[in-house]
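Starting off, we have a lone chain in the form predicted on its own, written out as C-alpha cells.
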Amino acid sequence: MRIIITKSTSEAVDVVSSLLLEKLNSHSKLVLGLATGKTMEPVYEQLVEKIVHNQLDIKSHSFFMLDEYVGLPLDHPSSFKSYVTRYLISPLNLKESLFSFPPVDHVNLNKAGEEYEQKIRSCGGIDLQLLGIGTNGHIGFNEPGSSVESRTRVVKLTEATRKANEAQFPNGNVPVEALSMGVASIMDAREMLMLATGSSKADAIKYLFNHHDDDSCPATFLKSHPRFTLVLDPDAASKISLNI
C-alpha cells in the first residue's frame, strides 16, 4: 500500500486529480473505475480543468461506475449517471456511450451484475479503479460483512450509509437497495486510488490501517493488492500511525 499523507484537503485533491489526468496522458486507451460522492466533487471538478486546459483528448476511454442506487430513474438527479453527467459528461461534452452504468433497469438484477462484469471484461479489465471509503469502511456499497469474494450485485444498504447520503434526497426517500461492483470485482482493477478526506473518514482509516482482511471494514481487503494508493488529508490521517 503506498500512502500519500497531504497538507490540505486541497492538496489531497489536487494529487488525485493529477494522478488521473497522467493515465489519461498515458494510456491511449485507458480503462477507468469511477466513485461518486461529495468527496469525489473538487476531484472532478479539477480533473476536467486541467483536461481542458492541457486540450486532452479523452474519446478513446472508457469510463465504468462503480455503483448505482435500485429503484431510482436513471435521469434521476440523485442518481449517480445524474452525478457522472453533471461533472464530467456535459462539462467536457463527451458522449454518454463512453460511459458505463451498473444496469438497474434490467428486468432480472440477479443477471444484471453478472452482465456487467461481463462488459467490463470485454472492454480488458479496469485498469484503474477510483475509489472513495464511507464511514463505516464501505467500498463502493460493499456494507460491513461484505465478502472478499463477492462480485457485482444488489447490495441491501445500511442505515448509516443512508443516513450519510439523505442530503442527496431532500424529500427523505433514500433508496435502500443499490447494485454494486462486489470486493472481488474491484479487486479485479490493475491498481487503484482511493481519497480520504475530512474527520468523519478519521476512524474509518484508523481502522483499515490496523487491520487486514477484516470483512467488518471491508476497506481493509483492499490492503492485499499489489497496486493500491492511499491519499488523506490531515483530518482524514489525524488517528493513524505510520509506526504500526
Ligand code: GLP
Given for the second form:
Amino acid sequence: MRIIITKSTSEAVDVVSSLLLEKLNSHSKLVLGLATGKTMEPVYEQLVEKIVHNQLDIKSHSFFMLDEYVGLPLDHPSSFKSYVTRYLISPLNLKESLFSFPPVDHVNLNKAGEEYEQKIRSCGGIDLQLLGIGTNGHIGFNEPGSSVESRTRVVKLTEATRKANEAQFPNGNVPVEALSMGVASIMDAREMLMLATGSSKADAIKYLFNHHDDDSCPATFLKSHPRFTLVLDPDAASKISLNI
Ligand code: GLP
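Can you switch from the form predicted on its own and show the form predicted together with this ligand instead?
The complete assembly is shown below, putting the previous chain first.
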C-alpha cells in the first residue's frame, strides 16, 4: 500500500486529480472505474479543469461506475448516473455511451450484475479504480459483512450509510438497496486509488491501518492488492500513527 498524507484537503484533491489526469494522458484506451460521493466532487471539478486546460481528448477511454441505487429512476437528481452527468459528462461534453452504469433498470437484477461483470471483462478489465470510503469502511456499496469474493449484486444499505446520504434526499426517501460492484470485482482492477478526506473518515482509516482482510471493514481487503494508493488529508489521517 502506498500512502500519501497531504497537508490540506485541496492538496489531497490535487494529488488525486493529477494522478487521474496522468493516467488518462498516458493510456490510449484507459478503462477507469469511477466512484461517487461528496469526496469526489472537487476531484472531478479539478479533473475537468485540467482536462480542458491540457486540451486532452478522452473520448477513446471508457468509464465504469461502481454502484447505483435500486428503486430510484436513473434521471433522479440523486442517482449516480445524474451525479456523473453533472460532474463529468456535461462539463466535458462527452457521449454517455463512454460510460457504463450498473443496470438497475434490468428486470432481473441478479442477471444484471452478471452482465455488468461481463461488460467489464469484455472491455479488458478496469485499469484504475477510483474509490472513496464510507464512514463504516464500505467501498462502493460493499457494506460491513461483504465477502472478499463478492461480485456485482444487489446490496442492502446500512442505516449508517443511508443516514450519511440523506442530505441528497430531502423528502427522506433514501433508497434501501443498491446494485454494487463486489469486493472481488473491485480487487480485479489493475490499480486502485482511494481518497479519504475529513474527520468523519478518521475512524475508518484508523481501522483500515490496523486490520487486514476484515469483512467488518471491507476497505481492509484492499491492502492485499499489489497496487493500492491511499491519499489522505490531515483530518482523515488524524487518528493513525505511522511507525516510520
Ligand atoms: C457512497 C458511495 C461510495 C463512496 C462513499 C463515501 O455512498 N457508494 O462510492 O465512496 O459512499 O461517500 P462520501 O464521499 O460522500 O463520504
